[in-house]
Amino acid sequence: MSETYRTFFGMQREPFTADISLREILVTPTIKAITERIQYAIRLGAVALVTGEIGSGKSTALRHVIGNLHPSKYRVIYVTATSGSILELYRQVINEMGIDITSNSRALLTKTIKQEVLELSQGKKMKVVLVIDEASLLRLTVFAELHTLTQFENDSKPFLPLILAGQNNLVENLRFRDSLPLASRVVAKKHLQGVDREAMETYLDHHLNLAGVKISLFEEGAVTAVHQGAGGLFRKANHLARGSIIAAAKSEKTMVTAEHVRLAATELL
């Protein structure tokens, strides 16, 4: 698509992209109560659940609570689920720590993340915290090995906080009978909806305004269709959004119409 659409509304930059930085992420209620469940289970030691669909803000929230988590404190080990087997896993988790290992050894593997997490937490006073973005593609012989990962010395210590995020299913599959050991380790989890219209309004205000826009695009109508035709989820809102201003733009309107939503969602699987 031609770019001249962001000279015709003046914008300084690409609108409605993932591409902003962690002082530009919109701080939502749905990431403050995220944030306060994480910090909550990396207090304890124990495990949070960040669960939604997909396009629901779910990476965006983690970067936003793992971004303010100082570097000095904490050492947060951040990997994407596949659906390979727990050795694939260890070995994720050993490559984030910057450990050179070949090994097919589960207990060597699991010996290795240990002692690395030991020599932060107790050698340089560090809080390590292990992420699992896109949990629901673990297997669930993975859920139920994972938990003997997190037991330090008799499962008394708590010296590593998990956090799994990931779609709807995530806590289905915890709720198998393999994987009860570590279900049973969450303390806190919160679950990503598509937002309300008015959430829906102040997110294209925010994100126009990042473009270097300082007044709103959309006519009512046009947020009403971006909130319908996005189920209020934010992924395919920056689409619809980015794609009806476009629209705008080749019309040579000043205001984004519901109509010229309609057009770009035509565009849209």
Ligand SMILES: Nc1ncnc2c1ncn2[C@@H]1O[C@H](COP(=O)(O)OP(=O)(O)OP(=O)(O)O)[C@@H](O)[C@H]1O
Given for the second form:
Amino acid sequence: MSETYRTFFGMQREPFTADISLREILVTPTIKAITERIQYAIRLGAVALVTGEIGSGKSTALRHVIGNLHPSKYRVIYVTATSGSILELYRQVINEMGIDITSNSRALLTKTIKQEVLELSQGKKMKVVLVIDEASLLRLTVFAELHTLTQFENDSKPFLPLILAGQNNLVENLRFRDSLPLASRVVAKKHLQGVDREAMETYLDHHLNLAGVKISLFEEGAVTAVHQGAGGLFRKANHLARGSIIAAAKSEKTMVTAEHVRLAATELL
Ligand SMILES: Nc1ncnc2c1ncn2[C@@H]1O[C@H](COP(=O)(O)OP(=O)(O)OP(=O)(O)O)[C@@H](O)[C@H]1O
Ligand SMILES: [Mg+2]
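What would the structure be for the form predicted together with the named molecule, given that what you showed me was the form predicted alone?
Let us now look at the entire complex, which starts with that chain.
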């Protein structure tokens, strides 16, 4: 798509992108609620869940929370889950910890991870936090074993809080019998839903602002159309908003209308 729409609307950069910086994240009431819950789980050394629809802002919320944990006090181990075995997950964790070890032994890998957690928390007095994004992809066999990673001194020391984020089936998977040891350590959970129309308007203005546009370009009907078309979800809203801005610029209209949003929607799945 041509970039002339940016010039047309006087934008300093591409609007509605995924690569916003930490400071540019809109701190919504939901993000505040997630922050509180994650901090609570970290204090207790327990498990917190962040679930939500696709593109609702889970990873962004995690980024906000993690980005605001002071690096001198916290060591966050962030991994994006795969549908692989627990061995694969352990390797990801070890890799993220910067440890150079290759092994096929689950026992050795867990021992290595736990030693490092102990060294960080006892030796260096840091709070270690394991964050697993896309945790809804994890196999049930992984859920059945994952809690063992968080057990120190017969489960009396909460050295490794765990934050799991993923789609809604994460909760369903945790309700299986084999997942119960892990599920029983969950102390807080938050579900991200599509936002209401008012919050969507705030969201659209926020991203326009990031692109250097200080006025709203969306007519009331266009805001409603983006909100409805996206089901209140941010990623889809990004695509509808950007697409409709392009459509408006093409027809040399200074405001985006519901019709522009409808045109943008025809490009999306
Ligand atoms: N708080 C926010 N402030 C600004 N932009 C946001 C915010 N939350 C989400 N976004 C925008 O929405 C996009 C999608 O959000 P994100 O990737 O966090 O969703 P997700 O729920 O993790 O999606 P998936 O289910 O695919 O993992 C981001 O790339 C970003 O552009
Ligand atoms: Mg995500």
